Structure formats: C-alpha cells, structure tokens
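Take a look at this single chain in structure tokens; it is the form predicted on its own.
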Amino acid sequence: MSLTEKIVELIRETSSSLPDDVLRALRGALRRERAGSSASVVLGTILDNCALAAKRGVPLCQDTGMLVFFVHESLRRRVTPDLLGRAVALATERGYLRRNTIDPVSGKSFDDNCAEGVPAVRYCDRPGVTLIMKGGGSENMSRQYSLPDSSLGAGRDLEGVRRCLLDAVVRAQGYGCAPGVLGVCIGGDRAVGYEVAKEQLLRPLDASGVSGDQKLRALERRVLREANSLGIGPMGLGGGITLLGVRIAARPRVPASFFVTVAYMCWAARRRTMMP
C-alpha cells in the first residue's frame, strides 16, 4: 500500500472509528445515567452510532470537521502537505469526508477539502502522522479569556482558571454536541493558546493522560466533577455527564498578558495514530 493509500485509511478510520478510551468514557457515561432517563437515552443512541458507523466504515457525524494532521519532524519530507492534500481529496472522493470547506470572502466550496492551508499540518515531535478531526460545533464553542475578569471574579490564579473553564461549560451547554472534552491552555500569546489547547485533545481520556503536573492535575479533576455537577447533560437535555474529560497544559506569558484558552470537544472525539 501507498503512502498516500495508509493516509486515505487513516481518514477512513478516523472518520468512522472513535478510539478505544473515548469509547469507554461514553460506555462508563452511560452506566452513571440513570436508565431511562434522555441522557441516558442519549448516550445509547450514540453508542449505537458508533458501532454502525465503525461496523460500515463510514462516518460517524455528517460534520467531518477541520483536518489537522500533527507529523513528526523525522518526516518532513516524506508526509508533506502535498501528499496530505491528495489523501484528503481521495478520501473525499470516496465518501469518507463531507465536502467540508468553504471560500469566507466568495462562498465557492473547495469540493476536494483541499485549499491554502487545508488541511492543516503541524510538524512536531509526536511520534508517527496523527490526525485529529474537529467539527464545526464544537470548534464554534472554544473560547479564549483574558484574565482579571472581572464579570467572573476571576484573578490572575488557578482560581480564576477555574472561573473561567467553569463558564466555557456554562456557555456550551449543549451547542457543542455534549458530553465534551476541554482542552486547555494557561498562558502563551493568543495564537500559542489556540494551538496548544487544541493539542491537549490529542491526550487519552485515561489516566495515562492526565497532567503531569500536580496542581494541573488536580485543576483538570476538579473542574470534570465541578462540570459534571451542573446538570447541563448530554446534549444539554439534563444528566450527570457534561464532560468526558479535561486537558490543562500551560505555556510561559508576559508580564501584561494572562490567556486561558479553551478548545472544546464535541463526544465525537476523533483522532488516531498511524506510523508510515
């Protein structure tokens, strides 16, 4: 098989296919709702979906969502943009993405997903060719603060990290196809935040992808159970599940500037490995 065949697949099963951790967080989800009840039934109908879509190979959500391909530096000149492109309009062609990106000043569809910096390829020292697709809704949920906040009561601390993590679920609600996953990142400049936070999508909801860092850990396990308490539920009809997860990272800032970036994920937590 072609390198550009093994990236067509990678789409495939990354369309159709959630990875196993995810899977488990919806299935453990689904046990802590009560039977009956519309979170309940929520979190089953996905469940179903998910075991038809993997089973047919085709996608799981109409939205197939913003590429973003994370490719070690190593190959760099084998998995280039290029490449990526074919395997993105050959997937295209056949079914395994949506007709998904459109020209913001004309309106033109790009019919084969593939245009000025689409899809998306970040070089960096993640083992392997990664892609993690995001779809609109929840990419519509992300949100970025600046701290003090003073509508939050929100200081330059964890504190008012916490704050503003807590309002992100707040104004989510169900918009961004709860229950979600939030990544996070505390500091940077705007674009750095955007980025990284994005990058905490990558980590497993697992405990082998909780924060390294102490206090960090302890913020990402207190806002998944302060979430998870306000009732707001799958799809925001009402349940005990808001959030699957949450990623913190933190990258150095500047004297006048404090970010906290969120990049909220829709259930559909779609990503997969593969090595070339």
Given for the second form:
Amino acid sequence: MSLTEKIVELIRETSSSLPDDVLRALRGALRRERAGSSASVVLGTILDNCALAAKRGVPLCQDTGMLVFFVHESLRRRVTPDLLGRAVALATERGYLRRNTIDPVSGKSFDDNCAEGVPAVRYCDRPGVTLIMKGGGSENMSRQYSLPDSSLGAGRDLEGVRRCLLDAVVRAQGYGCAPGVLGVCIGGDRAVGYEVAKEQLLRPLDASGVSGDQKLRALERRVLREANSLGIGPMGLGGGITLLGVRIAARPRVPASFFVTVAYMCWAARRRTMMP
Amino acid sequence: MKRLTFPFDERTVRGLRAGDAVSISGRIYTGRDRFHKWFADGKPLPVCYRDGALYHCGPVVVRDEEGGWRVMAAGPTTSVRENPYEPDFIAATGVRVIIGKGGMDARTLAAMREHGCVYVQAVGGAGALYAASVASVAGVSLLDEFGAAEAVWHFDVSDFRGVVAMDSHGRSLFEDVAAASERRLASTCRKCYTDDTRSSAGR
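Next, give the form predicted together with the partner chain, keeping in mind that what was shown is the form predicted on its own.
The next block holds the full complex; its first chain is the one shown before.
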C-alpha cells in the first residue's frame, strides 16, 4: 500500500470509528442513565450509530470537520502537506469526508477539501501521524475567557478557571453534541490558548490521559463531577451525563493577560494515530 | 413511538407533545444556512413545503455507479443558526415538521404554536444511522448554487427516529433543561473552591 493510500485509510478509520476509550466512556454513560429516559435513548442511538459506521466503514458523523494532522518531525520529508492533500482529496472522492471546505469570501466550495492551510499540518514531537476531526457544531461552542470576569465572579485563580469551565458547559447546553469533552488551556496568549486547548483533546479519556499536575488533575475531576450535576444531559434533553471528560493544561502568560480557553469536543471525538 | 407519514396534517401534528418519540417516513427536504438566507432574500423556493418536513442537515453524498446518489452520513446540524429566519419560513410555507438538533428560540416556538408545527430533535452526530434510514434520494435542488453540504436534498426516509422537543402548544424541552441547569450552576458556584481542593487532594 502506498503512503498516500495509508493516509486515506487513516482518514477512513478516523471518520468511521471512535477510539476505544471514547466508546468505553459512552457505554459507561449509558449504564449510568435511567433505562427508558431520553438520555438513555440518545446514548443508545449514538452507540448503534457507532457500530453501524464502523461496520460499513462510512463516516459516523456527516460533519467530518476541520482536519488537523500532527506529524512527527522525523517524517517531515515523507509526510508532506502535498501528500496529505492528495490523500484528503481521494478520501473526499470516496465519501469518507464531506465537501467541507468553503471560501469565506466567494462562498464557493473547494470540492476536494484542499486549499491554503487546509488540511492543517503540524510537525511536532508526537510519534507517527495523528489525525483529529472536529466538527463545526462543537467548534462553535469553544470559547475564550479573559480573567478577571466580573459577570462570572471569576478572578485570576483556579476558582476563576472553574467558573469559566462550568459557564462554558452551561452555554453549550446540547448544541455542541453533548456529552462532550473539554480541552482546556490556562494561560498563553489568545492563539496559544486555542491551539493548546485543542491539543488536550488528543489525551485519552481513561486514567492514562489525566493531568500529571496534582492541582490540574483535581480540577479536571471536580469540573467533570460538577458539570454532570447540571442536568443538561446527552444532546441537551436532560440527564446525568453532560461531559465525558475534562483535560486541562497550563502555559505561561504575561502579567497583563490571564486567558482560559475551552475547546469543546462533541461525543464524536474522532482521533487516531498511525505509524507509517 | 408515534408514527408520522408524509404528508403531515395539522391535526396529527397538533396531537404531538414535547417528549413524544416519533418515527418519520416519507419525503423530507434538507435545508440549512444558505437555504435559509436564500429564502430570506426572497428567492424562489425549489420545492413545496406545505404539510412537509424541513431537515437541518448537510449530508455526505457521493455519486454511485449508476449515476444516482448514495448517502453516506446524514445527521442533523445545529438549528439555532436558523432562528432569525424560521418564524417567517413557517408562516410562509406551512411546513409542519422541522428536524434538527439543539432546538430553536422563543420566536420560532411561537410561530410553531400559531401555525401548527413541531420541532423534532434528531441525535447529533448519528450520521451513519440516519443515512441508513434514507431509503432513496429522489432529487436535489440548488446543488450548483450551494454545494453538496448545503443543497436541498429530497430524501425519502423510512423509520427516521427522533423526539418531539418543541411542540405546537408552546412547550420546549430545551427551555426547561436550560433554565434548570442555570439554577444549578448558580447554586454550585456559591460553594468555595479552595477549601474543596484541599480536601480532595487529601483524600
């Protein structure tokens, strides 16, 4: 199989199958909702959908999202933006991706999903090639706070961060396809905040993905518990599971700024890594 | 489970209550952001929506070997973006069922009450499952103008499932859940954070 075809296969698998840790979290959520409630019907539908998509190898969600490839530095010469673009065009032709790339000025569709900066490619120290697909409905629910924020009673400390995160969950309701995942960056400038927050969505939802920092780990746990007590539930129809996980990182800030950035991910948290 | 079959008459639709699970069969038409803008700009509608269903959806569709269309994924898109247009659309067209996700605003709810229309919540992200309920693609409109993700697709569906989340009597499940969650947030945030960190770190 050529490298291009291997990347096409990575795209197909990412689009059609959720990672095991996300599926386990969804099954765990279903067990905790009352049988027959709308929350349990929604979660049952989600799991049926995942099984069907994986079996048929078709996109599990029609919003195949903005594609971001994280490629290890050592692969820079083999896994080039051109090669990734060719794979994306092929995957689009075969129906693994929606024609999802629009020129914001002319309104025209780039029918092969290739354009300046699309797909996004980041060369980094993460092993292999990792793809994340994040849909627009959840992206629209991502937000950035600048502390202090008097409307939330949020100061420049972890209590302030907590208030921002719970506010983000309440504002998202079911719009971002709950139960979702929060990727969070405390600090940074505005651009770093969004980039690092989104990268946290690559961390698994099981114990291997919790923060190595004790204070952040406690905050992740606390916000998850409190968010799930708000009653928003799957797709915002009510229920006990509103989030599947919270993943927080911190980056240095300048004295004048204190940003809290939230990348809201839907339950269809599509990510996958391959070793070329 | 209540069964709804196209065309949807006003009496049946008014008989639905928020919380009812429904199974929809027959013709539905997709229409999302650019379609609503098109309508608001006063341009001619490509199909008749009277007693019909409008589905907020931008599917993944590919050409099959025979030159027809194959639907790969067709779940709902977020409906709130159509809030500015939907009350007028309901009044002008006589549409009876709007399918989407996330619900719509109070003005839309009022239009649903006045004209006899319901909002059915489909499960966001369940694209493969809803694609499987599309028995055939009868046609497509405004494909050149909007592209495949925004075009008006004519789907004939069978057993398309959802929950009535806004009914024609002024009730919205979303409003109930949102209001309750805001009350709970207010009481949760009254508790102090620092004390709890200490106790949970010591646990």
